[in-house]
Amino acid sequence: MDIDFSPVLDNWRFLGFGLMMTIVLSVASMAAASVVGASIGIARSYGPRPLTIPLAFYVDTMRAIPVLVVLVWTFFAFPIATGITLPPFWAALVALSAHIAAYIAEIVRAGIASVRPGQARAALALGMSRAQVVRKIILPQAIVRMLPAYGSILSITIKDTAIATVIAVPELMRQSETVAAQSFRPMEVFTTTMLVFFLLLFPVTRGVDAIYRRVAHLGRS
């Protein structure tokens, strides 16, 4: 079997654009999911019951539906239901953010619940307000404890961007499919794609682990 990586080299700009789109989609999805997920996690921990019930339903629903189904529904069914058509990139961003936010919400809720309640009671006894207790006592410890799980979700988000190829988002996988189909070199092209994803993800996961090791003592109580 002859091996020829020239299609990869000849189309490096085309593939590089796909990599850029993957990174942009990953960062945007994770940022949006972090804001939404953290808000839901805090609201479920401290909000009134009438609010926590629909939020729990949202979290359970998103975790029960495959992300591919959410993506396809957002792109094809959402315009029919609402009359609003989203471009492929924005449909992927909305779908990934909505899906990942449910997992981040549970990470935040678990991190908050892991802090011993005695600390909150002691802080309240010293005259701190509930908001001060959450901001200065609970969240600093909870954030540190959430880092390993958050790092895992970050890597999953980057990998999940590859499914955006089904709605023609020109991310790395989509561009790789185009090059492979035109060059008839799927082994070389997809091997390169796999290597690029590894080089993208490995520093991210190791970096989060390194940060956690340096700050882990701040989450102990």
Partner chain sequence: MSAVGGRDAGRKGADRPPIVVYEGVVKRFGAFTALDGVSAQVNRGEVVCLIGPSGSGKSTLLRCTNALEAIDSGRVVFDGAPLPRRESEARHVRRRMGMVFQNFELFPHMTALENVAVGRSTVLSEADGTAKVRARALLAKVGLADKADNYPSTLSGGQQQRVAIARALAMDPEVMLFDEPTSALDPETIGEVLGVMKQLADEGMTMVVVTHEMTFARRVGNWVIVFDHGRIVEQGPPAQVFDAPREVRTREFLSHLGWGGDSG
Contents of the next structure:
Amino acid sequence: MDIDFSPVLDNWRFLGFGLMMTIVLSVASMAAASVVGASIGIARSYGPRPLTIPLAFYVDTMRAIPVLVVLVWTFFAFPIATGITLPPFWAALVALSAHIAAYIAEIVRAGIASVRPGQARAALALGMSRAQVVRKIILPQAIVRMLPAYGSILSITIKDTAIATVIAVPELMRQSETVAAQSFRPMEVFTTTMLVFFLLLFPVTRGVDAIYRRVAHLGRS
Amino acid sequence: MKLDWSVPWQYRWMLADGVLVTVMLAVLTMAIAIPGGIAVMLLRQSGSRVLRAVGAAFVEFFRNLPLILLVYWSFYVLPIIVDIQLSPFATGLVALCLNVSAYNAETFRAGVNSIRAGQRNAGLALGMSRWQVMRKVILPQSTRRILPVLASTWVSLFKDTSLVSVIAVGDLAHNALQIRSQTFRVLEMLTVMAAIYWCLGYPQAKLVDWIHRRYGVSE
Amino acid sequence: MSAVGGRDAGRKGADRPPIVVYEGVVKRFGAFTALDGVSAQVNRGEVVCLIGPSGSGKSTLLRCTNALEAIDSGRVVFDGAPLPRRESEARHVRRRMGMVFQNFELFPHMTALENVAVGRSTVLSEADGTAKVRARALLAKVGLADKADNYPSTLSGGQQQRVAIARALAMDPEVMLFDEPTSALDPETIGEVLGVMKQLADEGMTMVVVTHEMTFARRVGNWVIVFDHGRIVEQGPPAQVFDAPREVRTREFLSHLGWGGDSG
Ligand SMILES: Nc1ncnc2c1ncn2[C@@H]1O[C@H](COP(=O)(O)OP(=O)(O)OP(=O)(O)O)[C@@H](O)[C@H]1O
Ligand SMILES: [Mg+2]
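If the one shown is the form predicted on its own, what is the structure of the form predicted together with its partner chain?
Below: every chain and molecule of the assembly, starting with the one above.
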């Protein structure tokens, strides 16, 4: 079995661009999903029933459907249904954000629910308003408790960006496929890509764990 | 815009076929990845440092990889390395098993470690063997922690099977996408595909929530 | 108000209008009645101790006192006015009362100093600096000046509870409500918390204390109320309730606790 890594080396700019796209797509999706997800989570915790029921349906639907299906639908079917065509990158951003937001909403809701009722009572007893209790007492603790789960969502997001290859977003997975196909060297190319993804993801997982260990006590009431 | 919903109905048996393959993939993967996960967990707890390192490397590596990349790798690279040509279905199964075994190993390890050392000591103090302590004291207690996580993993796995469609395994996603490109009924087929996944996945997600409420341990 | 009629003329603070009056307070949780027509009063400067078996409704009465719980019938009158039902108005009353919890309920994401200052800065919109000056003085008062920058997780139970007392005092409350403040503490640290409470009582603070510390109730309390099944079984000065209880239920409860008089 002969091994030849020169296609990887020769195409390092092309692959590097893919890595950059992977990171940009991950960060953008995570940011959008965090805003949307946190809003949904807070609305489901404190909002009126007419609001919480459709939100719960949205969240459960996203949990039930594979992200691949959401991606493909957003890119191919959404333009037909609405007449709005999204370029691949934007379709991927919308689909991933919509999907990840549901998971973040669940985490936020669980985090809020996990803060003991005594904490709200203690704050109310001081004369704080409901809004102050949520903002100053509940959310800061909930956020700390959410960190580990939020960290795994971040790593899931990075992994999910690779699925955007099916709608031809030029991220690392797509670029690797292209190089592998053109060079007939899939082993060298895909093995390299595996390593790159691992080196990207492993520190993220570890980093979040380390941060959580340092702040865990702030969320333990 | 004219929609033609008769197309999905025409191809209903192909879709049903896809559902069957999806379910079989998920069931087989879990059936292999539960013992697989236990084996990897035992590696991580063994007396040998080398075996512990191998177990840890397995878990960390396969949890920190996009599954779709693992699928491609198993399809293009694995046959070169091991010199066997596997069917697309078997290839997809291998990729899913590697991924889910790594997650299960971590689930089992966390479940077992969540039981206080005092429980183990109490069992040993009664004269139980290490294996008896594991079976009679630790496992029954850790089930409450393990079962809900396994249930969540199952739901993820069920959805993740859609990723093997990229190597032409005839699962639901692949068959639906095939029909789409043959008939050009894009909106109809993609919506039907999403609806079928929803019908299969929604009750599962709800069941998992119930299991978490019933057996879950907070904190 | 027959229960607190003429024979209470010598009761502490009886010369001034009472600060809290409970008039036939009823509180239900679904079909379960937690408070079943409770009538009592708290005079200014008095230490009222609530005792009684677990589940008898002591904590519930305390939570009804500062409107954390809405009552189903009867009235709770604070400083001459019935407690408002509207949440926004209830807040104004709450800030005039301090509350101390069995599990401290310190805010884990704030230092001891921030815990004590947060009420003044958020509720009274006081400048951060000013609130902290006040908070520092209160921490010194409860003997924790050197722990100002510690997070709750690094403090012992007794220290956490003293911070919680300082947090409540920071709002300059007219009444302090204590819900079993020492029940979650190790025996060694109970004394330091009771010491702070005794000091408060000596300074003339009005206090309502749910407690299982009978020695404290006997020595520091001015008035003792015995609860059972959501009703008041008996109330009176500690000497009477502890040494010459009128009701069988009181005697049973006290002997159950091993109370054999204040001989120690
Ligand atoms: N939020 C609630 N919902 C339902 N029942 C409640 C609630 N709060 C209290 N109860 C019930 O009301 C009764 C009185 O409770 P409360 O906490 O006031 O008792 P307590 O006298 O303080 O007892 P302890 O000494 O154990 O603290 C109990 O039977 C309790 O189960
Ligand atoms: Mg109580």
